[in-house]
Structures are given as structure tokens and as C-alpha cells.
Amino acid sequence: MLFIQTIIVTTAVFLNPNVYDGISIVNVQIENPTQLLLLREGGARSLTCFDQAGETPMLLDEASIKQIKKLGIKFNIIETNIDERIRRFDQLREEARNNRLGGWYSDYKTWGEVNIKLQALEDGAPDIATTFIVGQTHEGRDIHGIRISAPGNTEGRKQVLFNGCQHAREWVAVMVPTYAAEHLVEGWSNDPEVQTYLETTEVIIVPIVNPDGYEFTYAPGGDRYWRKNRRNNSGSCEGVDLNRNWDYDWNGGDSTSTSTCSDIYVGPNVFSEPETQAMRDLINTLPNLVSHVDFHSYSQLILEPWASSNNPPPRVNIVKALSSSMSEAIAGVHGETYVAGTGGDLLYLADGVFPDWTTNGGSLSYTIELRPTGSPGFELPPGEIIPTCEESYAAVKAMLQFVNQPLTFSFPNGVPQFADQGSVVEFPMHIESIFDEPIDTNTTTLHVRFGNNGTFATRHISQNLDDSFTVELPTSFCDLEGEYWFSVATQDGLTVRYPAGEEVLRVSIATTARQWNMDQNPNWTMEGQWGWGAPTGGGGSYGNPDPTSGATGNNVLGYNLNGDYQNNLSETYLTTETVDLSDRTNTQLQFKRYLNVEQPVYDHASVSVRAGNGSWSTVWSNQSTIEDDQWQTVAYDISSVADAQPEVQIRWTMGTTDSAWTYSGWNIDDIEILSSGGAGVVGDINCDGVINVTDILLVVGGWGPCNNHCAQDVIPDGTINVLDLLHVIGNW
């Protein structure tokens, strides 16, 4: 209790704007929600959007630091002179403005500057862009928005909402939606993809939901780290956290507070704030709102609903398919990883947040936490504004593409990259309607061909009893890469293709470069408690215990074959011998996995690859808690590092781990490095590398129905006929 009282007494300085004497930025090692609650109740100010586990930067004074030492909470001080930190950041901003690299986006912009920008967008394209006032704030500022859609009657169009800056200090979350608005307006004249979206969709963008708080972070005598709005709470502690004021599990106790001095103060009642009231009233005028993104910073996350519970949201497969699409779109721009998952998976729960309210209203809604992943936090250098905007705009377009298709396809086990020659690969597929449009399951079709030219065969895909589909994908008998895609029609007659456009999926014929089945000890480099042998079924303090045998045979490679991994574990490695892949292309690592590990804010497991003495490249790491209760086959593309390299090594890592929960860790069996087979020749039936009369005679000799899969079925539709014969002749 002494700890709480001490912090309450000493944190009044936090409320004195721009007076940071004696205050440090401290990375506090949060290990459980109880510690976080204790710190919050003591008045510590977190410098993250979502308070989280792991290292969480906080503003603390000397007395508070002494108290967390007494409680045994780990920490490290990362900044003692906050005023100097802010001065350095302001200098970067001034240099960026003077250099003008990035134009308008060379530096962060105030509320007034953003409003001028929105008005300029309308003035330049009044046929598609209309600015409007959402409402007013406590201090009488206007909340500005812009509507963007193709000319004409918008009444029946889908509506998508993007907003930023519920939290005042998150400056890059203002720049991103403004950038999206500008590029959607520009795209109407020069981007056919955007033109298509705007003909069917009305996009509503509100860059600054919290103008009062945002201006306070810039103002002389203001506070750069101010989070809330500027409600007068009739005392020394002003403001309400707008993203805890929404009417969904309001004041539920998860990342909330009823203390006016708290940065997560929920307000006197639900929708007490004019800013949340204005956004609520706006949304109530959007009868066709189908999706929503609330931009924040920082952490590089795409947070799915629910924020307030670990319950699955409505249309969970669709929610995850869209978050995956946005994450992939972001990664495709600058290679940045934005991990997708729920707040419960990746952070802590939070109640009364905006996207939960819009999710409850029926839209596909997300929080996107922008750059960076950690330090420098809210002081994201101006040079990173444009890259952050560019990758975020890719996510915006991914959302618009997603909601403008009636169906979504998902593959629980992924799609195959490799297959055995002449095999039929089975894998599950789900097709779901995004907007409750009935699917004509009789039209579900696989389109497949061998090689990269010629006719695609069509094969019907039957629905299973559980509404899933099992794809039966035939592969080439002669080392040809397969290309395939799917189609299905709605009952209204609209045909949907996956992948969209003219993209195809590909499957290569696998050859094994190296394999290890663990019947014998490979005698690789093993650190710490990595070992070879029979697992004992031990461990499982959390998650599941180790298996009692390998996936095949008795033995595995694993971390602590007798139980759980340790607390406070450093990165500890299992490293293979050097493998020669100099004559291999399209390489892939495949192995059987039985893994239990806590979510990555606490504990870590990963797989890496390197060539020669180069740096290790991570090909996989746990993005959430993993609790395997049976052996899983996993495969990872290592071609960018390993192809045509004479000295390749693979490394499995256990750690780092925190000082709380322990799991049973890695168990690994049946490791293979696969690569593509030969080039193959389209129409070569007997795989001799040439097409001649022999191949024609083989087709004629097999004329008629093909039982499952036949080499003579060159166009793999299940029947050997004139089409196959003509294909062979055409490739003579």
C-alpha cells in the first residue's frame, strides 16, 4: 500500500505540462496484469497505446523507481532528461521541414494544417471529395472529416471508415489517414484499382478525433505525452481517454480506470465526451458501414476484435482473413511485420474501445498500431512518416479490395508449395460469404494445369458435411510446376475467383535435398537443454506436456526432453550441420513440430537460416501462444537465403523467456530440405525430356476415363481425350 500512496503523492508533476524535471522514461518489465494494475493505480503514465506485457515504457519519478525496486519489478531507465529528448526530436522535425523531403509529409502537422489539407483535397476534386464537420470538442474545435466516392448516387454503396488520433500524442496516426485520403483522391484519376473501389464504396476519413488533446501536445505549456481529451474534471487531473469511453463493455475493468488522474480514465459515463458522441452520431448515419480501422501508435500490430474479451468475434474466419490480407499488404511495401491477432493474444484486454463498438454494430473493425515496434515510441523520426503512410495505405487498399468481393477463401493448413511427383494432394478450404450472400456450392471448381501455358482443366470440389471443402490437387508426373486457382458462384450468379485477377497459386514437384528422421542422433550443435532422444511426456505447467514419442519412431530433437523450459532463459540454439544446396532452387524447410510456448510478449521460439558466415534470417517465430497437442507438419520457404548456396545451416531457437509461466517448448522430428525437381516438358508423357510419337501413342492407348490421376491426362480433367492429344501435338 505504501507503494501506491507514494506514487500518488509524487505524480502530480506529471500533470504540470512540460515540466519533466526528476522524471525518467523507464522500461518496466510487466509480468502479469496485477503488476500493471498496481502501477496504474499508483499513477504511473504508460508510454504505449495499449498497456502491455513485457517491457513497457513509463514515466516515473525517483520515488516511484525506488518503490518498484522494493517490489522486485525489473526495469531499466532509458531516458533521464525528457526535455532534452523532446528538444532533439524537435530539431529533427525542423531539419525535416527545411529539407522538405516528403513534401507535406516531411514533418508532423497540426490540427489546423490537416484541416487545410482536407479542404485542398475537396477543392481539387469536388466531384469525388466532400469535407464535413463531424462535431465539436470540449474546447469548441471542429472535428473535420472527408467523404470520398465516385460521382453519382452513393445511397447503396458500401461504407468504410478510417480514423486517427483518439490519443493525442500519437502523431503518426494523424498523418496516415490524411495520406490515405490524398491518395484515394489522386487514385480516382490515375489508379484503375482505386477507381473500381470508389465506384462501389464510400470512404469516410476522420484524421483527428481528438483535436483538443492533439493541439495540447504542440502548445507552449502543453504536454508532448498527453493522451486524453481536455475535459475539465474540476481538479488538477484533466481529460478522458476517448478509447475507453465507447459503449461496449464500458468500464469493464480491463485497462480502464475511474480515476480522473489516470491516462485510461473512462469518463463519468459512457459516451460522456463530445468527441465520442460526434463519432457515434456520424456512424449512426452510415447504414452501410462494412469495415472500420482506428489508427494508433505504436507497436506494429493489427488488433482484431474483441479487445475486451477472449471470445471469438462474429465471422471469425472472415475477420482473420481480412487482418491477414492487410498484414501481407503492409509487408509487401517495405518488409515491415505487423502482427495480427487479438488484444488478449498480443497485449492485455481493454474495455470500452471504439472498434469493439463498431464490431458489435456489424462491421469488420480493427485497431492498427503503427510504427515503431518499440523505441523511439511516439518520437517516430520524420523520415519514417512516408514509409509508414505507404505501408498503411496498402492496408487501406487491401481492406477496400476485401469488402468489394462477396466471398472469402481461407486455407486452415495453408496451400501446398511442394508435392510428390504424380500425387493428388488433399487440403481443406473454407469459403464464406462476407455479406451473407448465399453460395452455390455446386459451382465450386478447381482450375489446374501443368506448366505455365495451355488450357486449365476444371475439377469440381465437393462440400463436406461441416461446410468446408476438400481440394484434391493433381500434380505433374514429370517435374512440371502446377498452376491452379479456384472459382465459385453466388446464387445470384456472380462468379468469384481466388486468387483475384489473373494471379495463380503454384505447386512444385519436390525432390529431397537432405532429410533426417531422428532414428539416429544427428550430432548437431546443441546448447543448454537441447537434446536428442525419446521425450518423456513431461512438463505442461501451462499449455500441453511434451509427447511421449516422435512423430515417427521414438526419438526427437527437443528442448528439455523431460519437461518445461526455464524462466529467464536466454536465446538457446539447436544448429544443423552445413548442407550443400548449390544445385538447388526453390528450397523449403519442412519438419514435424510439437511445440508449446507462451505468446511473444513473454516467451519466444523461432526458426532461422543462414548461408556461409552470413547473418541469420528468421523464417518463423511465434506470433501468439502455441499449444500443440499433436504432431504438426510445418513448412517454410528458405529460398531467398538458401537457393544455390554451398553452405547452409538451419537453427531452432528456444528463448528468450520471462520469469513467470513455463511451457514444454520444442519437439522436432522428420526434418527435410526440399527443392524443385527438373524443369519438365509440357506434353512429355514418359518423362524422357522430349515430345514425340511415343507420347502420342501413350495418350491414344490410355483413351477414356482416367481413374483419379493418369500421366496421359495432360490437361488433368479426369478424361484422356482429344484435348490431351492436341496439347501433346501442339508442344511437339
Ligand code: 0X9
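Numbering follows the first chain given and starts at 1. Rigid core here is just the name for the largest C-alpha set that superposes within 1.5 Å across the two forms. Computed from a prediction, not measured in an experiment: that's the story for all the values here. Compared with the form predicted together with the named molecule:
Relative to the superposed rigid core, the position of the CA of Arg514 differs between these two forms by 2 Å or more. Relative to the superposed rigid core, the position of the CA of Val339 differs between these two forms by less than 2 Å. Shown in the overlay between these two forms, fitted on the rigid core, is a CA shift at Gly352 smaller than 2 Å.
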Given for the second form:
Amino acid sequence: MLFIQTIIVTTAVFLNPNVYDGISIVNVQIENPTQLLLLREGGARSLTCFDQAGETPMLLDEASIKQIKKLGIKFNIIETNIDERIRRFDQLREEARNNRLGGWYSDYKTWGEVNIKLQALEDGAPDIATTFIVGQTHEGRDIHGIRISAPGNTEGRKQVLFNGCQHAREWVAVMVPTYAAEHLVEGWSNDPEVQTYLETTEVIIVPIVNPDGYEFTYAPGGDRYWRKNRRNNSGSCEGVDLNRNWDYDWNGGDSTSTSTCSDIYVGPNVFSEPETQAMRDLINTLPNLVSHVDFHSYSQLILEPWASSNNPPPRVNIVKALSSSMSEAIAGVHGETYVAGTGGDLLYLADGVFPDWTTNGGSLSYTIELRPTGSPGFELPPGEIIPTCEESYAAVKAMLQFVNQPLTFSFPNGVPQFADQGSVVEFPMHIESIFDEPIDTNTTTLHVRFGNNGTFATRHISQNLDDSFTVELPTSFCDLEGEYWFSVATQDGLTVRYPAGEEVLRVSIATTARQWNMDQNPNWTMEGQWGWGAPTGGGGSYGNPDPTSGATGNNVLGYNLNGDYQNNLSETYLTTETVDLSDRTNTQLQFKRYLNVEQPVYDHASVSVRAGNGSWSTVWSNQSTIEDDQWQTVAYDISSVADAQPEVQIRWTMGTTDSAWTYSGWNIDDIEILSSGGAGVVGDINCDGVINVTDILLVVGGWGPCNNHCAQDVIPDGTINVLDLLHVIGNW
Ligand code: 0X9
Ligand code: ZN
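What about the form predicted together with the named molecule, after the form predicted on its own?
Below: every chain and molecule of the assembly, starting with the one above.
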């Protein structure tokens, strides 16, 4: 409590706008959400809201730094001269502007410039684009929007909303929706996908919900790190956090504050702000709002509802299917990862946020946190504006595609990559209609074949009592990869397939390429305290101690078999011999793990793989604290590096570690490299490598219905018949 009061007193010093004298940017290693909330409550200004990594950049004066030092909170000063930092960024912007490589998107644009852009879009395509004014701000600025849809009566069309910049300092979140508007307008004349979307859908885009705050971040005498709007709170502190002012669990206590000085001030009342009122009134005139993205920066996340609780949102499978499809679309452009998940999983809970309010109104709504993942935060270099816009536009298109399909397939446990020879793999599948068009469950079909040519067999998939489906996927009796896809029709007769287009899913037959059970010492290269032998249950000053035996047998490979890893450890390796995988594909690494390691802002554990003398690529690294208290099997796809390579090595790394808190580290057992081998031939019933009279005789001998799964059923439709015979003869 004393601490909160101290912060309130000291922060008053630095809230003088644009005077960063005596203020530093400090990475504060916050250990729990309560600490963060205390700091924020006191008015310490966080330069992110993302605290999961434990490290939050904050604007702090000297007195506050002394306070957190006293409290024993770890920190790291990264910038003492903020004016200089801002000057450097301005210089980058000027250079970018002079180069003009990216045209309009080569540099960030002010409110006025964005308005002119929207007007130009309308002027260039008045039949499909219409600008409008959403409402006015405290300081009397107009909030501008644009509606884009195919010519004609838009009534009855689906409506999708994209907005940016509830938070003033999140500059790239202005460029992204503007870019989307421009490319949808252009797409109307040159992109067939956009043409179909705009026939059925009206897209509404509002790039700057908070013009007053946004202008304040550019203004001389303003504040580059301003987050809120510019409400006059009749005191020393201005502004309301617009993304805490919405009528869904308003002022609910998760990342909210009633202190006017706080960056997460909820406002005097729910919907007290002209900006949120204007957006609310706009949405109340959108009867068919089906989906919504509220763009923010930064952290590269797609946040699903709810922000305000860990309860599943309505239509949770659909919500997740859409966020994965956006995340995949983004990754497909520049390879960037935007992790999809709920606020509670990935960030923190937050009450009174915009997408929760639209979710409550029936829309599929998300917060997208744009680039970068961390540093340099809001000062994303201008050269990254275009790539960020490009990948986000892919997410915009993925959303438009998604809301224009009647139903979605999802697989709660994923789809199998590997299976045993001749087995029937079972896994659950959900099919959900997105807008209540009922599906015809008589038409749910699995299409499957072995190898990669020839006819697909079809198998009906019946519905379980709980409305889910259980796929029973037959696999090849030889070593052939299976290819499969699904289809289903709506009751209106529209057929949808999964995966879309001509894509198929694949399952390969797993065979062991190499295996080490650790009963003998593999004599691999072991640095530092890596060793082979029986673990002794030692260590565990934090987390759990080592195990007392292997997962199977007594021995393991481990980092310090008798206790914890050390502090201040550099990366220390266990490296395997080289393994020949030259005739293998779909390679997976599987092993038993018993690992204890602190979260990766402090300590690191990882697995990597390389081919020949190539560079090591990381297969896995700890994303959080790991406290195994039993052996578990882990499996990683290493095919992109290891497939068809004559000299593959795997490496486990312990470290780096920081100067405090030690854990018991790696224990590894039963390492296995799985892959699929050479191709077999369809129709080779006995897998002897030739298709001959024996195979014909086998088919004839098995003639008739085949319960479950039979080798002779080469077109695996459940009956051994003339189709199978013809297929065998055809591949003679
Ligand atoms: O806190 C916010 O308003 C958003 N993050 S930001 O860093 N741009 O300020 C996140 C809002 C959505 N939050 C959750 N889903 N938890
Ligand atoms: Zn934000």
C-alpha cells in the first residue's frame, strides 16, 4: 500500500506532457500480475500491456526506479534519453519518407493524411466505396470511416468491421486498416476473391477511432507514448482508455482502473466517451455484423474472446477455426507468427473492451496485436509498415473468406500425421455451421486413397450422440502414404470440402529409423555437466527435483544427474552422432522428457536439429516455466531439416541461465526417430514389391464385404469388389 502511494506522488513529476527529462525506459521484470497492477495503479506508464514474459518496458522517473530497486524487483534500464530516442525514430521516418519506396505506406501518416486517403479511395471508386463520419471527439475532430461493397443495394449483406487506433501510440494499427481499405477497393477491379466477398459482404473500416489521442502523439508538446483519448478529467491527468469504456463487464477489475492518471482508466461511466459512443451508434446501425477485428500493437497475437473472463465464448469452435485461419494466412505472407488464443491464455484479462462488446452482440470478434513481438514496441521501423500491412491484409481476406462459407470443420485433437501400418486411426471431428444453415448429416463423407494416384474411396461418417463425428481413417497395409479429405452438404444442397480447393490431408506410416533406449551409453558429445547414467532425484531448489530412474530402465541422458543446473550458465550442448536419413521422409523426433526449467526471460532449454554442417534450427524451446513431475512423451516434426539427409544431428541445449533460481534441468530417455520409408505400390496386397497373380488371387479370395479394414480392399470403401480387382490389374 505504501508503495502505491509513493508511486502516485512520484509519477506526478513526469506527467508533464512531452517532458521526458529525468524519465527512463526501464524493462521491469514483473513477477506476477498483481505487481503489474500495483505499478499501473500508481500511474507508472507501461509501454505495453503484455506482461506474460515477465518483462515490461515502463516509463519511470528516478524516484520510481529507487522504489522498485528497494522492493527487489529486477529491472534493466534500456533508454535514459527519451527525446534522443524519439529523434532517432523521426530520422528513420524522414529517410523512409524521402526514399518513398513504399509510396504512401513508406511512413506513418497523420489523422489529416489518412482522411485524405479515404476520400481519394471514394473518389477513385465511388460505386463501391463511400466515406462517412462516425462522430466527433472531445476536441471536435471527426472520426472518419469508409464502407466498401459491390454496387447495388447492400441491405441484407453480411457486414464486417475493421478498426484501428483506439490506442493513440499504436501507429501501425492506423496503417493496417487503411491499407486493407485501399486493397479491397483495388481488389474489386483485379482480385476475383475480393469480388466474390464484396458481392455478399459490406466491409466497414474505421482506421482511427481515437483522433485526439493520435494527433497528440504527433504534436509538438504532445506525448509520443500517449495511449488514451484526451478527455479533460479536471485534474492533472487527462484521458480515458477507450478500450476499457465499453459496456461489457465495464470497470470489472481485470486490467481496469478508476484513477484518472492511470493508462487503463475506465472513464467516469460506461460509454462516457464520445469516441466509444460514436462507434457504438455506428454498430447499432449494422444489423448483420458477423465479424470484427480491433487492431492494436504490439505482440503479434490474435486474441479471441472473451477478454474479460476465461469462459469459452459462444461458438467457441468457430471462433478458434477463424483465428487459426487468420494466423495461418498471416504466416503464409512473410513467415511471421501471430499466436492465436484467448486474452487469459496469452495476455491478461481485460474488462470493458471493444471486441467483447461486439462478441456479446453476436459477432466473431478479435483483437489483433500487430508487429513487433517485443522491442522496439510502438516504434516499429517504417520499413516494416508494408510487410505488416501485407500480412494483416491476408488476415482480413481470410476473415472475409471464412464468413462467406456456410460451415467449418475442426479437429479438437488435430489430425494424425503418422499411423501404424494397416490400422484404423480414430479421431474426433466437429462440423459447425457458421450462420445456422443446418448440415445434412447423411452426406458427411471421408474420401481416402493410398498412394497419390487413383480413385478415392468414400466412407460415410456418422454423427455421435453429442453431435461430434469420429473419423475412422484406414491406413495402408504396406508403406504407402494415405491421402484424404472430407465433404458435407448443407440442407440447402451446398457442398463444402475440407481442406479447401484441391488440397488433401496426408497420413504416413510410421517406422522407426533409429532408436536409443539409454540402457547403454550412446557416447554422444556431452559438454559441461551433461551425462549418462541413473538420475538421483537431486536438485529442485525451484520446480521439481530430477527423477530417480529412467522412463524405462535406470539410465537417462541428463544435465547434472545429481541436481540443478547452475546460475549464469552459457548454452551447453548434448549432441548426437550423425544419423543417416537419406531414404526417409516425414521425419519426426520423439523422446521421453522430464524437464524443469524457469521461464525463458531467465533460463532456457531447447532442442535443435541440423543436416550436415548446416546451421542448427530450433525445434522447440521453453516458452514458459516447465515443471515436469513425471515422464512424458514429446514429438516434433523435423522433416523440413532432416528428410532425405545423410547426416542428421540432434542437439539438446541447457542454458543460458540467469543469476538466480536454479531448476533440475533436462532428463531424456527413449529417443526415437520416426519416419516413413520408401514408397510401396498400390495393389501390392502382400507388400512384396511386385503386383502379380498372388495379389489377384488374394483379392478374389477375400471377395465381398470387409469388416473394418482389409489388405485386399485397396480402394478402402469397405468392400472387396471389382474396383479393387481393376486397381490391382491397372497397376500390374
Ligand atoms: O489492453 C488492451 O486494451 C489491449 N492490449 S494493448 O497492449 N494494445 O493495450 C488488449 C485488449 C484485449 N485484451 C484481452 N483479450 N485480454
Ligand atoms: Zn492497444
